[in-house]
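Given next, in structure tokens, is a single chain: the form predicted alone.
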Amino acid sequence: MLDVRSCASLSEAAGIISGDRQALLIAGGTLVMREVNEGRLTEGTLLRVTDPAFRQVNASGGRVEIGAGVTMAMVLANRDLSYLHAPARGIGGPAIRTMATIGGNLFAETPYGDFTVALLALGAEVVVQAGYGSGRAVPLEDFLAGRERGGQGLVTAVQFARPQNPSEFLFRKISRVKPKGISVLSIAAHLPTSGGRLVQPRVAYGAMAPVPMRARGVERALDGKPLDTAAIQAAKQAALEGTRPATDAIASDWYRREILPVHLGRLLAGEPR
């Protein structure tokens, strides 16, 4: 049977999760409660965290930290996070956004997890607390690679460097039902420039691999170049490098490969959806 417990602190919750592999955190419940309601999760412990730190946002400085319990609606209400409003708005409808959390999105299976794609493009780190010790920051890419194995501890927050120019962060979600449909794919790009040339751009995809992925071929094609027609064409030619899309009820792997370069080119060129 399922047991439900409330934890007054993140340390308490982290201690329980470290000692009980069947314990799961429940924040907004958009993922966990679906498993419960559909009968796939019938045993273990569900943990609620009431620690205010779980829902804190520190976004006005050079280093941004967002608590794992922060909802998409809270992101949308925060002006300092305006560059993340597009990916937050792409998560379900208004009712879902009041429940769906940043931390929960990190565990969403493909083709969900669009907000995580945005965090990956921003070079985010995941703050993980194991037991009653202090938290440690893990690169999001590494966290995703080990996500299925579990045992990493309690996710308490995400951190990343604030974009110096919010207009250099781009996001696009392609779905059949707008604005809240399940993703055919999603693309996020952080494109810092210096002297008219791109400097260490980061591009990420959703629904193009088992977990959100970096588009390293695209990054290499763009790095050091002005964002002109030639650079965009080179990026499109490298768009499919490393991708492993699946066929599901939303789209086939063939279709995802066909449309990815098209939408990547439109995003980089600043064309409307």
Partner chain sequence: MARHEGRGMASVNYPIGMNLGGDPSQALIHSNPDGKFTVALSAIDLGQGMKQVSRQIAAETLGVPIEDVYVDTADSDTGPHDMGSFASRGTHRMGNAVIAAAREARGVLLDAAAEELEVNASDLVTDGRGNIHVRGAPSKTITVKATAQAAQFKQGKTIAGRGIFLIPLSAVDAETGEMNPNTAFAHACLVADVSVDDETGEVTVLRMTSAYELGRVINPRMVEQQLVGGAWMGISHALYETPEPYYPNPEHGPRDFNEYLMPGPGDIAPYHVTVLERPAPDGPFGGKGPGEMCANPVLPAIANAVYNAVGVRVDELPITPEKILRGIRANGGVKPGPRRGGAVNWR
Given for the second form:
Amino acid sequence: MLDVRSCASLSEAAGIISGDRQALLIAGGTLVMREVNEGRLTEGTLLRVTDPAFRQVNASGGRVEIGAGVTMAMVLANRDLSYLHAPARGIGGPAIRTMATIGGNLFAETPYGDFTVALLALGAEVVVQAGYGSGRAVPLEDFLAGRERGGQGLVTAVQFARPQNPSEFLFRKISRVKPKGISVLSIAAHLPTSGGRLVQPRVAYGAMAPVPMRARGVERALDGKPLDTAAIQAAKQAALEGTRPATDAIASDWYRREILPVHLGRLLAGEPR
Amino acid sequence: MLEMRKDLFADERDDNLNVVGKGVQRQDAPGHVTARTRFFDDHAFDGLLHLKVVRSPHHHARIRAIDVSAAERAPGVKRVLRGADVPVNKNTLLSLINFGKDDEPTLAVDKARYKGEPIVAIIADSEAEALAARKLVRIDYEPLNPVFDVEEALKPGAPVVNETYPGNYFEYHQRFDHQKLRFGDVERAFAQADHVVEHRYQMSPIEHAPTETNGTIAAPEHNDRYVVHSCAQGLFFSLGTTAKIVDLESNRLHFIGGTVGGGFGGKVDSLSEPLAVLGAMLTGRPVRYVLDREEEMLYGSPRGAERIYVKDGVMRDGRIVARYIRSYFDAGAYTRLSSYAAIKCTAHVPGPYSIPNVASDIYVAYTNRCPSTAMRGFGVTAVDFALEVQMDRLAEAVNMDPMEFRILNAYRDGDMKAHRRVAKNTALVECVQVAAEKANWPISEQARRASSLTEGGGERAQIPATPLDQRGQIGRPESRNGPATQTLPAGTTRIALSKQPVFEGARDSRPTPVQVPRYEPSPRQEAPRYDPAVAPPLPAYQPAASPPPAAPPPTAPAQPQHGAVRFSSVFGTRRR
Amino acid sequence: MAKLPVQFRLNGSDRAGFVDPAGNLLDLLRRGLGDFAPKYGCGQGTCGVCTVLIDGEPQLSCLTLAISCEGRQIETASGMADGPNLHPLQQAFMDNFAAQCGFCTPGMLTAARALLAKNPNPTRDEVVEAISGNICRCTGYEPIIAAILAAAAGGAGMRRA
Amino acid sequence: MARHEGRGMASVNYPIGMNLGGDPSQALIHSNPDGKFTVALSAIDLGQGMKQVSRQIAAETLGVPIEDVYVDTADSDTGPHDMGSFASRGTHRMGNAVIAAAREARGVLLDAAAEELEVNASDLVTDGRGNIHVRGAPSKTITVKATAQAAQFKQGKTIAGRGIFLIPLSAVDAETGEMNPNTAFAHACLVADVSVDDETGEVTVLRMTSAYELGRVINPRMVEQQLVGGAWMGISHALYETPEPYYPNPEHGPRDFNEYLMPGPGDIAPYHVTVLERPAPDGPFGGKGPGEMCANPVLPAIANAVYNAVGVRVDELPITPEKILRGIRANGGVKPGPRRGGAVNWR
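Same protein, different form: I have the form predicted alone, so give me the form predicted together with its partner chain.
To see the whole picture, the full complex is given below, headed by that same chain.
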């Protein structure tokens, strides 16, 4: 049967996770409790973390750190994180958002995990604590690449550089059901400009690969260009590079590929979906 | 949002009623908004046990061995049930009205015929313990080839899904692999039509998705009975089904229900009642069996898919002169209610239109998917989709406005329908007119003047001469393309009119405020048989031409029957 | 596995129960404490019929560890009426015929109550967003949206929510 | 990018009750000594309003106020047999059974009142407000309550009634399909206005306009519930729902309400319904039953509207954005049909 342990500190939880393969962190419960309720998770230990650091947001400075236990509702309530409100609002309905955490979203399987897509476009790093030591920052892309292997340790926080201009951060989730539906796909883009030209833009997709992915081709197509019709056209041309979308209950891989450039183009051009 | 048009048909109504017709509050509304309404699961029992089932992971597989020993030893487990523990482990839902052969086990024994089929049930102190023990059941499967497409399933050599129906089709009248409708001569009419339009339509399966999943709590009651809190859409239907499967007299079951969290047809099948009652019988304790959402979504039986081919002959002036429909109900692995839907579909053909030549062949095909069942609009929703998209195509083919095309072909009072009964109380024309008006969709003066009360009957009330055929005989797929064998003369009917309820005051088409039916005997023949021991009489009509090539099967001997009524001539063979 | 005790306030009264360590709040409320207002609809967090307020926030009781509710304030639809007097949202649901089978109603009312507590004068879009996690299979949502807007217009959020 | 508007329609009828008959319903009604009535059924209310429909029909037939009637359903020990809540049979079949039971109970009630008033029962009328009086002489009156008390404590009469309704079972001819199917049919016509995005294939239902003929409307608010909720389900069936998205391939079945697609509260289309009433000769007060058919015309009307908008026929439900997009590609672009009519004429 399942046991539950409460951990007053993050390092205590990290220590247990490192030593017990059957130990699993439960934060908001939106992923783990479903596994329990449906009988897929019947053995092991669930770890609850009561450490206040787990639910801390530090968003006022140039480097933003959000505790892994911070919920979507807490993001929405934080004015310093206004650029993340669209992806946070894209997660579930209001009741899910009071429960679902930033850390949990990093583990959500496709087509879920839209908040992670936003973090990817922000160039976020994941703070992972293995054992009782201190945490180390892992690039989110690397973290996602290793996610299925597991055993990376305890995710305690995410960090990223605050966007200079929040209006240069774009997010769009395409779902069949309004206002709450899971993704056909999602797109996040951080498009810093200097002198009217894009500088090292970062674009990420959800539901276009087994885990959220960077759109390198689009980034290359946009880098150093003004965001004009020609650049958007070039971005659309490069949109599918590296994508490996799944066929699932929501859409086929064919359909996801067909509409990705359309929605990317509309997002970049500031058009409605 | 809702507007009443009291001017139409006003002379057929007395609107001077007290509470009928008034939008008064629902009796159940206060309970709903205060959350005091009690659904089946909202009952507390001391010592409640929880039942979960082990389901087949294969679409089609032989079950070589089942090992439940580890599950039986697991913490909290009180009892593990297998097929052998079910007293009557073969049933068909409509056996209560003697329609169809028993073909579905409560727990599969030798073979799993769809992914998700229940094989073992575990009863434990808690849901968590039942779920944990479920993982310990070991079943040795030999996967078999599945078939998923209805037309593939009907081909010779297809994997046999359900051995009760070895051709993968429901057997109608002990004679045919489908239900026929024949009215007039469609082939001749197609040959004479200005346009012939034929298309294929596919209705997807649909899940009922009620917010309350299927479930039951059954508990031993005083007086050596069992109380059953049920989500059933038909309380006595479920009681009867359960009594048969657990082999109890019906008065030892006390069913309580009536307040159900949505059904839409998905709670007709008694998916949970028999196992919950059996669990209560074998443990002596209250047993709760509730489908979880994933089970409800994938294994809670959907509206079945239907594939429908529609072929129409239409004249340049817009009159439809012939319609032929070939349709396949995807029953999944077992019959449940699909056999009945095909009959209902047959009665619905050709839709609300007067067409002088109509034929249809409706098949119920078995495939290796979750058995389908009734859903809102059962037997009609899909064919309406096909017919009304087809109507749009026909209107385009003859260059007519779609509204006016409907009005031109709409059935009117007095028209003969394809199942050889006269249409009464029709109102399609008026619905089209009002919808056109409200949508501001202009239609011609002539269409606006049309009425359901006029232009019907007369020639349109005649039953045409009708070629008959013996196509699609059971076990003889090669007979699906045979010629007509005889022609039924114009005006022929063979089925006695049922005695119809008659209402006082209805004769002058102005019903009295309170109508209570009484019965008048049928003008031509006494009411159909009610005695289950009596075999159906021969049809009143004897063909003048030579008898059909296949000899009619012998009259079934009287058998002990579970149900009270022999259900029409549709099913006549002995029940197993 | 030994059961664990948990205490909290439920609709204004102190309540206590024993739960499996990994047991969820929904089971405790229903089977342990006899409050049948929150319903089981999915156990997955996808239907909203088990919605309750925990310290005023809408949460899904099927995904909430019961033991995490120690010392907290939990409110369900059972506690909405003030004795025999209906909450304005309950009255608006009646007036607008917003319940058919009634199974989603407690969760809908709770979601609406959470909305009006924070936003007494919501727009239609805000109402739509507030109930977006709650499935209704009967009504087509329109009467529910109308009821919540009517309750808000009548001051439900201001008076008591 | 372009969005194209289109308009389509469909008209349907629908059979009320189990198609071949043979589906009886029973009702029992009795009064307590205060003239308050209980209707005992085993019918199921799954949201459609069985309890309230039965209550209104019983009150109307008994001639008493609706508050004096409660419906108890369903307990197999107290409610007599009913086939069930399916096949749009509840209002029609059970409604008739309730009328029969209520008529019998009313007969006893009026007999008891006649004895108290010393008049002929055939001269008595009810006012629907709890009184019984002599026709044409309202002053000669007795309350239902006083009558029930007299029946119970003085006259030794049970004010009660039994009712059953059955359309007898029909046979079906094997060779012609001849049968005696339903005796009552409801009718409808629906117009759908849609907009189709030609780059994504997404359909937005802009509005729907319909006319339904349902026989006598027992309760217009409840009819509205059925028709509005049913139209939502029709949109859902047309554009969203299926447990087998790649039928007949059985893979990728949805496991929850996230994967099983249905329109959300943000996808609702404005909807106007006009209701016509042509009473069914055998219906309770002429009532038919709106429960099942209300989704049916929506599916083809939307399919036809999509064709009108972009020239794509999707003959396989649901009409997903993918199927529309593939259709546009196959056609070499959008091919809009003729515009049909103008702005809607809703009141």
